[in-house]
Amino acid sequence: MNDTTNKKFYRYDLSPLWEIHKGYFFESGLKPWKSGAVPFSGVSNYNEAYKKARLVIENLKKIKKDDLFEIKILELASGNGEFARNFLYVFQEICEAESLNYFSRLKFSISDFSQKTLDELKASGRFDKFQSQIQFECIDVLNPQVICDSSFDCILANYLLDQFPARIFVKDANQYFEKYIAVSDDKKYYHPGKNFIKRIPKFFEFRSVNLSQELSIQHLDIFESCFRTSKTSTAVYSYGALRVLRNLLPKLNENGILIMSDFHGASRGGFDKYEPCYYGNSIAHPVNFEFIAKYFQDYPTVILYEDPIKPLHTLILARPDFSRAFELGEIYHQVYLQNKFIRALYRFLVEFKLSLYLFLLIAFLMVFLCTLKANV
């Protein structure tokens, strides 16, 4: 058992690990992607780009705009530009196949919060073919004032929401606890080598908290509904991800849409440490999409999709004054139907399991009572 007597514990979201994480992406340029330390292909490949391009185009058809208007799309946290490149290729292909003039009107903003990453991406030549369509912008999504253009038709992001600090809470009966973390200050672990953040010894403890004093009333009611009702469970409070979404919505035009894909973190049983994934010297923490979807549930367009194969969720969101009919598109509609069936089957199996247990309990009691009566 680890001795934590002299350790300095931090609230999980205020841990020094997050500073290491932020500095890693700010200073490393394209190296994390070139070395394979940071995964990207799962959500940046041609198929994922096609799904999102098709979704965007189907909704552009609903907007009655003059052909002189530019179509403005922003991708946040573009990283090595793999998704942006695939998106531009497939967007052009669809427009040519359907005789649409959208590609010639497209202005696609490739962004990252690291100027070094953007400079290296510009110099890579990967976007030379699309010079007339693209521009590069250094954007910190936690500081929305730096986004000058507030009329995007679409804002895209992959693996962005999992990059922001989150708090970890446990509900045990009527008590709440919060995860705290201490990390070793032994300098031998802190070196510029690969993946040192994962090897740093970490120590955890859960401290009792009054949740109503930690969260606003609006967040409290929603977040409490994310815990399991019948037993002790742990849930992620993704306040950083929510803050980013709230910052971005005003940057959409009236009929614009926001499309975000990331990994979902559902509630877990017991006092779960909810360890993040460590990529290179970065942290990727699952996003509580249930909390986020419930927060925006009164908006005219808030859709949450689960990939039936991977634990990937895609959030589709629009401003409160979204005024037109939303077109989901054939591919995401298929995903919806698949998951509707899977969720229904899961509920049936859960209920069947509970019914089976109840039947066995009643049968056992009847046998016990009959045996007891026979002995009397």
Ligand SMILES: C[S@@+](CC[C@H](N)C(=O)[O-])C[C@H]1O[C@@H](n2cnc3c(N)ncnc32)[C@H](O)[C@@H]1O
Given for the second form:
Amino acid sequence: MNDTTNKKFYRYDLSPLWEIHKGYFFESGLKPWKSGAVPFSGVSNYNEAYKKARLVIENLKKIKKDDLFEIKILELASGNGEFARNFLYVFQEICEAESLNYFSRLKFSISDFSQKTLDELKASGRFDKFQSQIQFECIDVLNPQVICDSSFDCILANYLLDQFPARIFVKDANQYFEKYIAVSDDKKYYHPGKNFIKRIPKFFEFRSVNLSQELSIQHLDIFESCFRTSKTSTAVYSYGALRVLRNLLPKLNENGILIMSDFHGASRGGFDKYEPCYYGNSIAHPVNFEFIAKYFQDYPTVILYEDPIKPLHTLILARPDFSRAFELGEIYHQVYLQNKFIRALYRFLVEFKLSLYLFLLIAFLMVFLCTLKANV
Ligand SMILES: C[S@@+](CC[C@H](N)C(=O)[O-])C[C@H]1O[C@@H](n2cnc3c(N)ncnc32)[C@H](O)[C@@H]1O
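Form predicted in complex with the ligand structure, per the form predicted on its own context:
Let us now look at the entire complex, which starts with that chain.
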């Protein structure tokens, strides 16, 4: 057993690990992507860009706008710019194929909170082909005043919402507990320039809390409904991600849409440490999209559950005065329909722990069939 005497425990979202994480992207430029420390192709590739470009274009078609108006798209947390580049290519291709004049009207902002990353991206020449469409902007989404424009047709971000601290709560009978963390202060783990955040020994404990004193009334009911009924369970309180979304909505015009893709993680059975992923020296904490969807239930919103293996979710959100249904485009529409079935099945398997029985049944059937075959 680990000795935790004399260790300084922090509330998980206030742990010093988050400061190391913040500095990592701020100071590293394009290195995290070039070195392979941070994965990106799954959500930045051409197909993913196609789905999003399609969604944006199908929605633009529904707006009666003077042809002289600019189409303004902002990508936040662009990182190495892979998504932006694919998006621009595919957006141009669709416009040419369908004789739409949107590409010539497009103003696409590539942004990140790291000026170093943006400088290296600019210098890389990867966007030279799109010089008249793009601009680079240093934007920290926690400081939304720096976004002077509030008339975007679309705001996009991949793997941004998982960047913000979340709190982890457990509900056990009618008592609540919160995750606390301590990290080793052994100097041998702290090598500047090296990725140590994953390897550094961590110690956890759950402390009893009064949830109604910790959360605002507005969040409390919604968050409580994220725990699994009647069983001990752990849930992620993604308050940072929620704050970012609330900051961004006023930056859209009345027809504008916000499209955000990220890891999903709402709740798990038992006391779970709910450890995040560590990439390089960064933390990626799964986002509780269930909580976010419930919070924005009166807004035009769709959540797409894209990949049952890697729990990638895409949130599509608009201002309350957005007056139409979203045009999802063919692929997202199919995903949307499949989701209804997958969600029902997932709930069934997870909530009722039937997966084990199903596995045993399949195993039994296979053995039975093999025996039958051998006997014939
Ligand atoms: C996991 S990377 C994702 C990058 C890119 N979107 C991708 O999919 O590869 C997270 C990005 O978020 C940026 N970031 C972190 N905190 C931010 C903040 N407060 N405002 C804007 N960008 C931020 C980081 O600089 C980094 O580029």
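Keep in mind that what you see is a predicted model, and the values were worked out from it rather than measured. For clarity, a rigid core is taken as the largest C-alpha set superposing within 1.5 Å between two forms. Positions refer to the first chain, counted from 1.
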Quiz item: Against the rigid core, is the Cα displacement of residue 54 between the two forms at least 2 Å?
Solution: no
Quiz item: Superposing on the rigid core, is the CA of residue 34 displaced by 2 Å or more between the two forms?
Solution: no
